[in-house]
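Let's start with one chain on its own, the form predicted on its own, as C-alpha cells.
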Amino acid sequence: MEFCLFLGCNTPAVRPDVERAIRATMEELGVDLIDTDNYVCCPAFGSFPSTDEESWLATSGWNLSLAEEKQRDILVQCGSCYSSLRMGREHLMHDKKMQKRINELLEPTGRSVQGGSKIRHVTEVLYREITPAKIAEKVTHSLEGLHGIVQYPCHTLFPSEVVGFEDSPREPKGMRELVEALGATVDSYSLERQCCGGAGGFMKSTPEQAIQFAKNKFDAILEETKADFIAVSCITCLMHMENVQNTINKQIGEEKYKIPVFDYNQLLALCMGKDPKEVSAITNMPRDAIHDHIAKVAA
C-alpha cells in the first residue's frame, strides 16, 4: 500500500513529533509513504475557499496533480486539509467547465488535474484497510488500565456524502475502535461529537464564546468520564484542545483542566514501543503519567 503523504502546514512546522509518529507507525503497518515535494497549503477554510473559488480549486488542483504524477492517492491527517482537498476534487470532477478553467491556470506550470488521485484520511486507512484487529497485533505496550475519550475531526464527518467514510457520521465508531485496539477503555459522554471549536475562525472572531464552548465540552468530560487522555486525529484539534485548557485555567485561576491530548498515531507509536522523545515530546499538557504507564504495561 502506497500513498503520497500530505502533511499540511502545522504538522511539520509546529508538531514534528506527530509527523515522526505517522511515518514510524504506517511503515510498520506496511504502508509506504511517498513525500509529495512542492505541495502548497491545502488551502484551509477561511482563506481561498471563503473568498475566491478559482484560487481554491487551482491550489487544490496543483496539489492533486503532484499525486497524480506519482499515480498514488493522497494520505492526510489534518481534518481541514482532508476536507478542503477532498471537496476541491469533488468540485473539479463534477464541474468540467471549472476543471477546464483550472487546467488553463495550471498550464504555464506544465501541470493539469484529471482526478486520478483520491484523498484519504489516515484514520480511514487505519480503520478500513489496516483494521483495528491487525493494529492490536502490533501492540507491545498496552493502554490497558487507562480511560480515554476520542475527538472526531468534524471535517471527516460532514458533509458525509463527500468526505464521510463512517457507516454513520452521526454515530461514528472508527476512532473508538482504533483506540480500543490499543487496550484502553473509551468512555462516552454527552458532548462527544461536539466540534473542538478550533477551526473555522471561531476563536479569532468570537474568542469569548469559543472558550466557553470548549469549557462546556471539557466540563462534560470531567463530569461524565474517567478520561486519562484525549485521542484526536487532526492537528487543529490537537493544538486547540491543548491550548484552550491552559487558557481556561488562567481565567479561573487554577489547574483544573489538564487532560493530555494525543494524535492517534502518537498513541499507536508509543504502544509499538517507540521512544516518547521522538514521537510524543511536544506538548502543552503534561504527558509523563501516560508515558510511564505505557512503558510499564507490556502487552
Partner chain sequence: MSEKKPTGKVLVAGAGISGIKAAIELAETGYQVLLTDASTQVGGILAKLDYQFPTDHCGMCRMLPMVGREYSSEYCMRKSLYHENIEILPFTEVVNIEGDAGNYKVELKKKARYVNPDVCNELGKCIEACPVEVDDEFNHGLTKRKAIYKSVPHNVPQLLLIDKQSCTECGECVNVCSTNAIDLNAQDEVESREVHSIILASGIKLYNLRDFEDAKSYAVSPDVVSSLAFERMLSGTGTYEDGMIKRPSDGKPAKKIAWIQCMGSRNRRQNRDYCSSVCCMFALKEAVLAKEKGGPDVETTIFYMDMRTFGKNFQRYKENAVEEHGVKLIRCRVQEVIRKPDGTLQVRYFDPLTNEFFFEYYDLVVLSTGQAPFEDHKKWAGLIHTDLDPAGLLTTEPYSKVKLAGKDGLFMCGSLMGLTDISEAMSSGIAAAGEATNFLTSLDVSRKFGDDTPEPKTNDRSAPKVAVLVCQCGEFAGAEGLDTKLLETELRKVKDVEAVHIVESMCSAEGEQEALEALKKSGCNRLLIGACQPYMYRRKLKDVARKAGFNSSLVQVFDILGVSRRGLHEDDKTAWTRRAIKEIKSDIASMKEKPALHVQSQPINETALVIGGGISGMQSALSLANRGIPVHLVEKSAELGGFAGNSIASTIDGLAPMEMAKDMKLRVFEHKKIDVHLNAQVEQTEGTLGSFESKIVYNGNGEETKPIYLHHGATIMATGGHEGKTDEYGYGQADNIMTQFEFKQGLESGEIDLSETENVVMIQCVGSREKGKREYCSRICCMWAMANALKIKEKNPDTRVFVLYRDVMTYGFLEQYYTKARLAGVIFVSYDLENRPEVEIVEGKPVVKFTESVLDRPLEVSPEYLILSTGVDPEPSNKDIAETFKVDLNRDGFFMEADSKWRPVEFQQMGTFLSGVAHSPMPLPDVIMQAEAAAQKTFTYLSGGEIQTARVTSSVKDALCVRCQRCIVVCPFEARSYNEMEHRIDIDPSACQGCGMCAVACRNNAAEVSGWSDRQLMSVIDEKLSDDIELSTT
Given for the second form:
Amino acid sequence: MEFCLFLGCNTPAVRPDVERAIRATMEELGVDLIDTDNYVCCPAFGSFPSTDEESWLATSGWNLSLAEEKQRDILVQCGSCYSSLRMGREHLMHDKKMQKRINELLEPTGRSVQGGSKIRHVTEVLYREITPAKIAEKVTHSLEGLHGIVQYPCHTLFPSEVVGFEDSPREPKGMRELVEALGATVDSYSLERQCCGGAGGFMKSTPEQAIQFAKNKFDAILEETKADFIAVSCITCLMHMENVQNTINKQIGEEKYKIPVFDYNQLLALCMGKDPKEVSAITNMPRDAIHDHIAKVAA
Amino acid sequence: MSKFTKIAFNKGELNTQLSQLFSDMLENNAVDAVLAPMAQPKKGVMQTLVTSKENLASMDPFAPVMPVNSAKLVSSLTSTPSGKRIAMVLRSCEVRALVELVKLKQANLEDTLLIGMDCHGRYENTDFLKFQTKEGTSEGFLEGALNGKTESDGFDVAGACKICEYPEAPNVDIRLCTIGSGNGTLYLEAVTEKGEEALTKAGTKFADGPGGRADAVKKLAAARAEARDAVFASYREETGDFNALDDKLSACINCYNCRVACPVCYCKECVFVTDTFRHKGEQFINWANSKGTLKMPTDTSFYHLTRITHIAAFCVGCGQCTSACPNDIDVMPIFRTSAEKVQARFEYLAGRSVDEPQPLSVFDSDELMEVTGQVK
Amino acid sequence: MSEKKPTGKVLVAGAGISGIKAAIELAETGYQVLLTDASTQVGGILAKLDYQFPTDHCGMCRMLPMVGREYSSEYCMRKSLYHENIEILPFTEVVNIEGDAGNYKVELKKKARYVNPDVCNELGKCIEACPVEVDDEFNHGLTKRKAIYKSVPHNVPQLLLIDKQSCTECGECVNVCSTNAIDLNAQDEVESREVHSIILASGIKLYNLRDFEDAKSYAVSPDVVSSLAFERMLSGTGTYEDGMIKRPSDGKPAKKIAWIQCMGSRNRRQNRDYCSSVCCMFALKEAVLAKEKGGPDVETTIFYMDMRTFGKNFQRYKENAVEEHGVKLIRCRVQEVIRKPDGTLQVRYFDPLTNEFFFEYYDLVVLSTGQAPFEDHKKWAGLIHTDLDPAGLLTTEPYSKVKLAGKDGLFMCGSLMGLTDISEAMSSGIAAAGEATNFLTSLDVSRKFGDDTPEPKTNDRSAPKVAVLVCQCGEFAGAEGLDTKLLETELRKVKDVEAVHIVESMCSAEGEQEALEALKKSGCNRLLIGACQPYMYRRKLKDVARKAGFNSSLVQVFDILGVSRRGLHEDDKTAWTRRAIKEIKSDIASMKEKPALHVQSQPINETALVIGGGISGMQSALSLANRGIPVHLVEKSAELGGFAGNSIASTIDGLAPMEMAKDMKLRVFEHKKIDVHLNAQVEQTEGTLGSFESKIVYNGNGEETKPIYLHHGATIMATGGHEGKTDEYGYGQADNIMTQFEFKQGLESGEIDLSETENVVMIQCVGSREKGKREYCSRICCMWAMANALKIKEKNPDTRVFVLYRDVMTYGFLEQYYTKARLAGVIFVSYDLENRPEVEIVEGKPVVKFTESVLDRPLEVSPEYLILSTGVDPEPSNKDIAETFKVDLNRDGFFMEADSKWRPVEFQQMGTFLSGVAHSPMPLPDVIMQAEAAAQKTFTYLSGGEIQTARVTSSVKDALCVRCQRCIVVCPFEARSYNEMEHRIDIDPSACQGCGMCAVACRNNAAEVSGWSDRQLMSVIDEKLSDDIELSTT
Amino acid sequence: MDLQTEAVKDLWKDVDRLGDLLHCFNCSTCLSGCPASYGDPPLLVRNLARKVLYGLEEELFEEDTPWACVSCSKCEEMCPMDVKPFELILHIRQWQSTNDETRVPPSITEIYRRGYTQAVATNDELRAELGLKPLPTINKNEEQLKLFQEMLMKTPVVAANDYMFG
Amino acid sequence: MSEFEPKIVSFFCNWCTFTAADLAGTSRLSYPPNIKIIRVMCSGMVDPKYVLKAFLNGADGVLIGGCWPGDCHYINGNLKARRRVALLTELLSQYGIGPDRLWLRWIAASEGTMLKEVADEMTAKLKELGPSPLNKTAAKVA
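Next block: the form predicted in complex with its partner chain, after the form predicted on its own:
Okay, now the whole complex, with that chain kicking things off.
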C-alpha cells in the first residue's frame, strides 16, 4: 500500500509530532508514504472555497495533479483537508467544463486532473484496509485499564453516501474499534457524535456560544464517562479540544477540564512502543498520566 | 300557559256540573266522544265511552275506584286511530302509563283530549263496593280526602295510592283540580292550547286560579313521597336477600293476573305462556335432580324478575298488580323499588315526557363506563 | 348449458385486507379464488393493529359478506378467513407467471414450515422445549420468541413454523412432538396453477429504519421505535399486557412521547420524493390512543411538515386530537434525537411560532415510517414481464388505479398502489375484483353459486334424534388424546342421543366412507361432528353429512381439540375428555331445540338505477351494462358529464376528463342496456334490495313530462360535487381575483395572457378546513394549484408565483408535483388561521399582505392575478336524495357510507351504494375506482337472478307481535321496517345479519332469530350448570 | 416589506448555481443539528435559502452568519431534499466575496504568497528533534510557487483583487 | 367439603371474546374451569332472561364478554348489552346478587391474556363472596 501523504498546514507547522506518529505507525503497518512535494493548501473552506469556484478547484486541482502524477491516492489526517480535497475532486469529476478549465490552468505545470487519485482518510485506511484486528496484533504497549472516548471527524461521516465508509453514520464504529484494538475501554456518551465546533468561523464569529457548545460536550464527557483520554483523528479536533478545555478552565477559574487529547496515530505509535518524546511531544494538556500508564502496563 | 275556570257546586251537584261541562263539549263539537268513569246501573263505576250528551248523566270521575288502569283502554281506542276526538278523564297513573304506551306505539294522542283529575287514591275494587253499599259518594270521599282522611271503616285507599307522589296528572290538556280548591269548588285548568280551545268551545270563561294550589299539591306530593320512601326502605330492609323475595312470591301460582292488570305490560301474550316456557317432562326431572326439590309451578321468580326487566323503566306505580293478585301477594313494592333504581340510573322517569326516549332504545358509546370499569 | 364451462379463477397475490376484500368480492360473485400470501398469515399489516384509523377501533369482520354470509367464515378476521370459493395459501410466493390474458400459468412456491399443520396438535410443547430465543418480529423485537413459534399469536389454526435461520437443529422439538409433525428437512414446494386473471395485492414494504442514515437515534436507543412497533405496544397481544405504554429500555411508563413524521418519505436524497399518505393520520391516531391509554398526564407531540388530513373526516379527526385530546403539533422536521444518560431522549427543534430553538425531552420517540415500494414493483414487473414507469412503479391504464397497463386480466389493489388507508384499500379491493369480473365476463367462463347439492328433505317436526360423530385422527392416538371410550359411553347416556361413532380419520377416503355409512344407518336427524380444525374442514364434513341425509342446519361441527382443552391447565386425558363431554352435551341440548333452517331465495330485479350522470355515474353504468345489467341513469341536468366531464379539460397528471367524458357519453347513449333520463330526478322510492320502485320526475325546460316509475334491484348514488364559492379575500370585487378553476379556464381558453405578468398569488384552503365552513380538505385544490402554478411558470418563467398554504396536500406520489413546482421557482408560504393573508383592493386591484412564515416578517405583493382555492362542495340535491332513500348525510353534506372503513361504497340500507364525490371530494382516478367498486357490489347482488338469504335470520310471529316497533329501532342493519298498509313488521332477510338485537328488544319472542331461540339458549344454560355437579364431585 | 420594489427576482440564479435550493420546503432539518446554529445570531441555513429565493439582495449582502459555518456537512447529511445546504453557504460566501471586496478572506493572500495559511516548514529544527526530515513544501520551490501564483491570478476573485496579492 | 368452586355462566360474543377464549386456549393460557362458556353472536344478543335463568339455575356469577365499544360487528350491540347489564345490576342488587356477580367486560379477539385475567379475577372474587344467595337456598333444601 502506498499513498501520497497530504499533511495540510496545521500538522507540519504546529503539531509535527502527529506527523511523526503517522509516519512511524504507517511504516510499521506496511504502508508506504510518499511526500506530496509542492502541495499547497487543500484549500481550507474559509479561503478559496469562499471566494469562487475556480480558484478553489484550481487549488484542489493543483494538489490532485501532484498525486495523480505519482499515481497514488492521497492520505489525509486533517478532516478539513479531507473534505475540501474530496469535494474539490467531486466537483471536478461532475463538472466536465470546470475540469477542462482547471486543466487549462494547470497546463503550464505539465500536470492535469483526471480523477486518478482518490482522497483517503487515515481512519478509513486503518479501519477498512489494515483492520483493527491487525492493529491489535501490533500492540506491544497496551492501553488496558484506561477509559477513552472517541471524537469522530465530522468530515469523515457526512454526507454519508459520498464519504461513508462506516456502516451507519448514526452508529459509527471505526474509531471505537480502533481504540479498543489498543486495549482501552471506550465509553459512550450522549454527545458523542456532536461536532467539536472547532472548524470554520464558529469560534471566530461567536466565541462565547462556541465555547459553551464545546463545554456542553465536555460536561457530558465528565458526567457520563470515565474518560482518561480523548482519541481524535483530525488535527482541528485535536487542537480545538485541547485549547477549549484550557479556555474554559480560565473562564471558570479552576482546572476542571483536563482530559488529554491524542490523535489516534499518536496512541497507536505509543502502543507500538514508540518514544513519547517523538510521537506525543507537543501539547498544552498534560499527557504524562497516559504515558506513565502505558509504560507501567508494558512493564 | 295555564288558565283556570271555577265550578262551584252545591252538595250532590258535582257530577251534574261535570256532566254539563262534557255535554257542552260534545254539543259544541269540542270533542266527538267522552271516556270517563261512570256509575254502572247496578253497582260499580267503570270507564265508559259516550258519544252523545244524553248519556253523560251517570258520570262519576271522582269515585275512589280504578277497576282497570285506563291507559290500556286508551291504547285500544287509539292504537289504530278512530279519527274521532275523544275527551278522556284519567288519573295521574293512567296518564303516565299512557305516555309510556305512546312511546311504545301502543297508543296515539293525536285525537285525544286528556283530562286529568287530581287523585286522592282509590279503594281496592271490593272495598269500593263496600263503600258504595254504605252509600259513600265521590263528594263525600273528596271532602274527607281534602281534609286528609281517606279511610272508610276498615279500609283505606290502596297501598300504591298512599305512596303515589303524583296527585296531579302530568301531560294532560285539562286538569280537574280539587287540591287547594276549597270545599264545594272545582277548578278546571286548561294546561295546553288544545285544552283551552276545548274549554272555550264548551263556553267556559277563564278567571283566576285557586290561590295556594301549587303549594298544596307540593305538600301532598311531599307527604306521599315521604310515605313512599318509608315503604321502600322497609321493603328493602325486608328483602335484602334472595330468599326473602322467594318467600314473598311463595304463593305465586303463575296466574299472570299481575301482568294482565299492568298498564305497561303491553305484550299481547306474555312470553311465559308461549312455547318458550313449555318445558318437557325430562326437563322438570333434571331440575328436580339438580336442585333436590322442585317447587311447582316452576319459573315463578323467573317470571317476576323477567317482568321487572321488562317494565322497570316504565312502571308508573299504579298498584294494579297488587290489586290483581288472587293470592294477596303485594307485588307492587317489588316493581316500584326496582323501577325507582332503574329509572334513576338512566335518568329517566316513566310518564314524564312523550319526547324522552325510553332507556333501552337509545345508547351512547360514552356512557355507563362504570359497568365494565374499563378504559381503552 | 354453462355447466361445461370452467369456473372463472383468479389468483389474488397478497392476503392483506385489500387482497382479502378482492378475494371475497370475487368469491361472492361466484368465481374461484386462489389467495396467496408470502407471510405466514392472512390479514397483512392489520393483523398487528388493534386500533384502526379513523374510528380507533377494530371492525375488520365488517368486511365479510352481508348476503350469503354462511358461505364464508363468521368469526374474527384476525383469526383467519374461510370462504367456500377461496383457497388460501399462506407462506406461499408467486415465483413465476407465464401466459397471456385469460390464460395464466403461475408457479407458486410453498415455503417450508418444517411443521406439518395437518398433524400438529398445537399443544406447543415444542415451543417450550426450544432453547433458542430471538426477537419476535410480530412485536418488532419488543418481545422474544423461540425458533419454533406461532408467527401471529391470534391466528387459528395456529400453524407453527420453524425459523431455520435461528434454529440450531438441536432436535429438542422433534423429541417432544408426539405426533411427528416436525420435519427439519422439509423442503419448499413449487406447484403450478392455471388462472384466468391475477390481482396483485401484496402491499409494499415499509421503510426499514435500520437501512437509512437519517434514522435519528433508532440505532442507538431502544426507546426510539417505529410507528408499527408502537402499535404493538398499544395492542392487547403486544408487548405490555397491562396496557401501559412503557419505554422498552427500562420498562418505565412513557409519559412524554414524540412522533417524528416523514421518516423515509418526502426525501429526495433517498430517492423517495413521495408522501406515504397514511402516516399523518397514523401518528394522530397513535397520539390520541397514547393519551387515552396513558391518561391525561401523557404528553404527545407530533413533529410534522404538512399535516395531511386529506381524506373523509380526517380534518375533523385532527381537530379533535388537538382540541379534545391535547395532542401538540409542531411544524418542524427535527434532526437530532440524543439519548441522555437517564434514558430520556433529547430533541432539539426550531419552533416556527417563536423562531427559537428549544430542547425537549421525551421518554419515547416514535418514527412515522413510510412506504418503500420500489422493490415490490420491480419484482412484479419482472414476473409479469412489463416495464416500470420512470418513477420505478408499475404502470396502470390511464384513469385507472387498478388496471395494469397493457396487461389484460392483470390488476392491482391496496398499498401496492401506494400506501392506502383502510377505506381506500377496501374500495380498491372491490374495484380490482370488479375489473377482474369485467374481464372474466368477456371470457368463456362460468360462475358458481352457493351449493349445487340440494338440501335433503328433513322433517324437523319429528322428535330429535342426535348422532355424534367424533374424528380421532392421528393426534388423538397419543397420550395427549381423548379417552374415546369414556366419551362414547358417557354420550350414549344422554337422552335422544341415538348414535355415537368414533371414526379413525375423517380426512381419509376410508374414514369418510365409514362415517357416511354409519350416519346413514343411524336414522338420526341431528348431527354433531367433532374434528380438529373445523375452520378448514367444515365444508367437507357438512357435505358428508348431507350425503347421509342430514339437513345442513342440523349439523354442527365443533373443534374437538378446542372444546376439550379450552382453558384447561392440566395435561390430563381424563380432564380433557370430561371437558369434551360437557361441551358436547350442551351442544346436544341446543341442537335438540333447533329447527331445520332453510336458505330462502329471493328473486331479484336485475336492473340498476344510477343517480348522477357525471363520470362516476357513467362509469358505474357502463361497467354494469357491459356485464349485461340493465341500467337507468338519472341525471338532473340536461347533459351527462358532471362537473369534471363538462368543465375540466386537463389534470396535472396528464388526464383529460372532458375528452374522456365525451367518449363515455357516446358509449352511454349508444349502450342498449342503458336508459338515460336527463332533466330527471328521483322523487320517491320504496322497497328493499332486489326490488325497488322509484318515481322519476322530469323538469326539462318548462316542459313537464309525466313521471314514470322504475323498477330496479339496486341504486348507486353518484351525485358528484362542484367547485365551492366564496366571498373571502375580495372575491367578486376585482376581475383579477378568481378561483383556481376560473383561472384554469382562462388559461386554457387563452383569455389569460401571462406575458406581462409579474406576480401571481394563490391562496389555498379558502373557506376550507375551517370550523363553520367547509370542515374538510377538498383533496384536489392543491393539485390544481400545482397545475396552474406550473402552467404559469411554463408560459412565463419570470412570473413570480406565491402559493399561500396551510398544509400542502400532495399526498402519495402526487408529491412529485409539489417538488416540480418548487423546482420551477414557485414560492410556497405557509399561513395559519390565526394569521391569514389579507387582501386589500387598491384601485380595483388586489394587494395581498401576508406573513412570510420562514423569515417571520410581513410581506406585500400586488399580483396581477389573485387565485383562490375554494374547495369542493357536495351537491345540494344530496339532501333530498338522502331523504328519499332513507340514507344519511354527514355533517358536510356528503353521503354517509355504511362503515367509514370497511364498507366505503355501500350504505347501511342494503341495495344502495355510493361512489365518487358523493362520498367525498377525490381525484378522478379515485372516482373511477369507487365507481367500479360500487358497480361490482351492485353486480354481485343483481347478477345471480336471485339472492340466497342466510339460514339464520330473524322472523316475526305476527300473532304475538304488538307492533311496538322497538325491534325496528334497535336493528343496526335497517333490516326491519313497519308496513303501514298491512300494519305489520316487515323483514328484509337479505339485510338481516342475525345479530339478535330484535329478539332481545322484543319482550315476548314475537321477534326471534332462528337458530338462536330462547329455548336453545336456556337449554344450554341448564346443561352448562347441571353438569357441574358431576365435575365437582370428582 | 414590498417585494416588488425591494427584491431581486432572480437572485437565486446568481447565488445558487446548482438550483438545488429550490427544492427546499422549509422543513428545518438543516437547523437542528448545526453547531453554528448555537451561535448568536444563529446560522439558519433555511432562512438564508429563503432570502436567496426571495431575492433579498441587500440583506443577504449583510449576512455574516454564513461565515460561522464549521463545514461539518451535517446539514447536507440530513437535508431530505438534497438542497446541499453546505454548498449553499459556500455559494453565498462566494457571492458576497465576488461582489464585495471587503468580504474576501485575507487567508487567500497567504496561500497565494506561500501556499498555506500556516507557516508550514519553518520549523525544521523542531522536526529534527522529533526525528522528521524537512518537508518539501512549495515555499521552498520558487518555480512551482510561481506557477501556482500565475494559475491563481487567472481565477476571477484573485484577478479582480490583484492589488491584494502584490 | 372441598373448596367452593363458583359456577360462572359466560356469554361470549362470537366475534371478539369467544375468539379471545380460543386464543387463550391455543396460547396455553389456562383459565379456571369455572368459566362455562356459551357462545352468542353478540353481547347484545344476551337477553336479561338468560342472566336471570343462569342465576336461578345455580350460577354463582354471570360474565358477559363483548367487543370494545366501536368494535362490535353489529355496530352497537355491545352498547345495548351495557344498558341491560346496568338495568340487571340495579334489579339484582336488591336481592343480594350484586355487581360483583354480574360482570360485563370488553375483551377483544386478540386479548387472550385479558380473558384469562378476567376469568381468574372473577373466579377469585366469587370464591371470596361464596355461593350465590340462590344456591344457599338450594343447599338448604338439599
